[in-house]
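Consider the single chain below, provided in structure tokens and representing the form predicted alone.
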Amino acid sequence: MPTTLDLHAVLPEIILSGTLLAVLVVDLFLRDERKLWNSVIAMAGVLGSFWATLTLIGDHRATFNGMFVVDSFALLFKLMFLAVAALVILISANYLDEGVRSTQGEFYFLLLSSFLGMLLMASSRDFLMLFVALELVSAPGFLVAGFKKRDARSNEAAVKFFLFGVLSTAVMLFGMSLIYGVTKSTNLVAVGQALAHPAARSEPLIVASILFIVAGFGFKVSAVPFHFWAPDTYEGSPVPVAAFLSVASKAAGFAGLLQLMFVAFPHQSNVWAPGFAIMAVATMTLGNIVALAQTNIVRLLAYSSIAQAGYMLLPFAVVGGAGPAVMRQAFAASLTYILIYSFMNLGAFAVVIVVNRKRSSNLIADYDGLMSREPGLTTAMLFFLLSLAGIPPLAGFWAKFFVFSAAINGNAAWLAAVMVLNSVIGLYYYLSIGARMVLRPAEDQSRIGVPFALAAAIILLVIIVVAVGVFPDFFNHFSPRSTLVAL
């Protein structure tokens, strides 16, 4: 691996923190009715980032000797990050201008700085990296969860995120610490090798090691048993963090995730893939079914994402003793999963910021005939719901067969079927609040309106979850290009 600094590998970090850092400045100098600007200066940046990643397309690089690596697995999921960035943006701008205006610059700064973390993660190929990249993702998201200072909810919800925060990094590190006592090194690559010993295979203290990692990965992914923070801190976070946390901060987790499992630790497959398995039903069964009980928007969809992230565990549970064919399917499966729930989940929440300027309770009865006012917005959401409930054509239903398909050709019917049981469950409450929107007739009949740039975002995610419905093999075509698996 070269050892001197290949400023083009990093040249997106570069520019998003040049840009963080400038929003950090120039917010000293703008008055509050001018603190608009600083989505500008972020967009600005994060389209900066997303062109310098293009121009690595095709490239395969390496530097920090070899701790940071450049190749499809990592542009892939930058470039998802860079685009989730620019939504997020647009979405927060008009709720933080009418809502907290005057600190909209530490908004953006943390952000952004949170997103850093995320194209580190996706390079990271070396505990260190994936350690110092996670604690980045995840610090400024224990302040921005508290963001509403005056709210307790918001103080409780950020107050609760940090505490199982700072407990599943202490495991995480734990875990490595053990890893690196045993092997001798951090680098990804070397630890698998490493492993790849028939003596390693099955070692206590190894197969410890990585039950405390994936424990820690487990909290930011929200698997249960890990998920107790994510319902709370989702209904007390501002509503856009709170989509911010479902969907990128979720991905990064599991771009960390999947490196650990396929690069490091392949050759325990046949160890940690039956604890993935029970890890998903109980993930996406626990999820569906606490989701029909609940009255409040946000709550439920953070019980949704929870079940999501079930369905995108499921391919890391039909990989044990599987051969490089099955593995490179599961690892493609969870990936697209990861890339498709990422935008029609952020559409569904972009829906409900909307709905939050007029109706600040966040209720699913804030619903009721949300037709008859707003039919283009209400179209829109039944668009993401029926796409998270797995309904043809739209992109949700991709990703669930992708999954299902990877699970019956790892010899795992009985996980395909658990997984089509969920998906009818969560059906029932995803159509159920399609028809509130619908049939229920409403007792506000004034219109909401819907910001310029709020508009913009949510036709953009309308555009994309129905495109890869219409063409998905075009999508899927990146996945299996961006696996880690070995030949």
Contents of the next structure:
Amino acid sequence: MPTTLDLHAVLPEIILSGTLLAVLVVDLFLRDERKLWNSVIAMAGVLGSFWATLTLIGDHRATFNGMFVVDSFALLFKLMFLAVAALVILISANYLDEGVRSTQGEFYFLLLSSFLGMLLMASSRDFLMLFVALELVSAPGFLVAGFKKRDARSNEAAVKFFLFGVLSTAVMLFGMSLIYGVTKSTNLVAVGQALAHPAARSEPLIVASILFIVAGFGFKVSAVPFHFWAPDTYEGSPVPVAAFLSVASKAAGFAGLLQLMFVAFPHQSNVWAPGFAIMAVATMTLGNIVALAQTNIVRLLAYSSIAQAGYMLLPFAVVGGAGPAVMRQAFAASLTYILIYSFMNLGAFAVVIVVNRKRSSNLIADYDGLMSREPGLTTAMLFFLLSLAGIPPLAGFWAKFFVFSAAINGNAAWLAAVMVLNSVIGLYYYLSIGARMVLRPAEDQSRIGVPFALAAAIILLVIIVVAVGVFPDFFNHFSPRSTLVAL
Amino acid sequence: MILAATGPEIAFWGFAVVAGIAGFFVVGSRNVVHAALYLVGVLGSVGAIYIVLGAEFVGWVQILIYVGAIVVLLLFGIMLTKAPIGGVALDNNQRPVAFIVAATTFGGLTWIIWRTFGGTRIRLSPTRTAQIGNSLFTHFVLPFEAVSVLLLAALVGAIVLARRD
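Starting from the form predicted alone, produce the coordinates for the form predicted in complex with its partner chain.
The complete assembly is shown below, putting the previous chain first.
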């Protein structure tokens, strides 16, 4: 059978693949003190890929036998992943050049490979492709988590992440193979149609398969009870890697999860929605309560990111047997939350990277009196923390607002109540860091100094967090238009 | 029932029982090298089952890669890291718990798979390697390319982590 390939549709991926190979080759010819150039090449490739994605806006294309689809859902995620890639390169450049100088080239190569997996993930409409894309996202992540080779914690971070990752992938793949056995197809749309049959709606085999697949993705997005790796991995990894894992890898997991649940398994929503309700409540409550006891800022952000994943899972819980309007709203709410979370969390990590340059202990106590040392940086951190807490008029407020209204419209007032209660706990620990920075006296009055690349990233992120807060329709304008959910 | 069994069915059950028993010893063995050798039994039998089912390419790849490369790699890993071989208890006191979890999973999966597929008969038709090659480079060329990047990333990353600075 002759197949025509639509190469324009895969242009962003082609540019990124070309760039990652270029980084690997150019790196061979760079002396150690010039390795910083790798980041410039990587950045150029990411921007090129971003441009290529922009040229596809408004299109709806399917190629590779419907395995790879370009639609507004895919494009929105791709633009977000590439923006995050650019920001991660900006916040890693100085850290790497001062830390693991000689292996910088390989770091950017692995980082771009992971982002290539994310781009593919957003467009995958096939179990096989989703699985390969998810592995391409994770495997480089395992490796970069262990990049501080001499640090036992970094080794532990990589090994823990690897073992949990491999186990959950195996479980997920088993689930996918059972679904293939029933439906004889790996295409998500075809699977969705095959499972629409009333007899298939509560078949134990299908329910078990969905459970296995959700477990695999639950690991990726660090949902309770698959979250154990996250705090240890974030704490041990180099800080930019923790930022990357907490944002990009989580968003990639959700990109896959949204497609699976709303395209392949919408007819089983009566079965999986209550499961998501339990998972969402457990995730946000455990994340928030454990976060209260943390003394290390990276661990605190790790538990906060677990709690945030709970809010993103919440809309999945209200679609059980619901009408198309509720389903569409829930889909949009989860999507918008992921997009906004990515930028505000990346911002908080960017500030942690700056402070880490002065003191590598990452203790919350290091932030005492930061206001008197670095007023600009502290103000930016306050913006990110307040946004994470959900204070209007910052972006994080709207993220919570959309999820909250999805819960109310889905007749799940108790979930909305749990969410508000959790937001209050979150507010307490986010604000307590803010209070320490502003009110406590600083031990060490010396300035920290913000390198240009980090300053640029932080300023961009503050602009995004404020702009989305003032114009909340910006994201909400895209998401409901997603052609993915043809309900 | 047994009398009516066809050649492939008898072969399947034979290999499946060998794989199951060997699998039990992989987990139960107190000596890492023995466990690795029992693994040859598991992976070899699984490869044989693929061949019985007509998937010759997957079957031979299973034997070449898993038995030929992965088990050897495992043994080399044990040798090069000078890991303790035998004599040292490699497990902890969670054996009974693990056994209960494993038995429940096995029972549950057997039940749900039997419920859905029990009684289904499939007619075996061998899949030629040429067919697989064709579909790999037409239908599945995108995942194939993505896997090549994945393997390159794994290779480069492994070298970075393993080499001495």
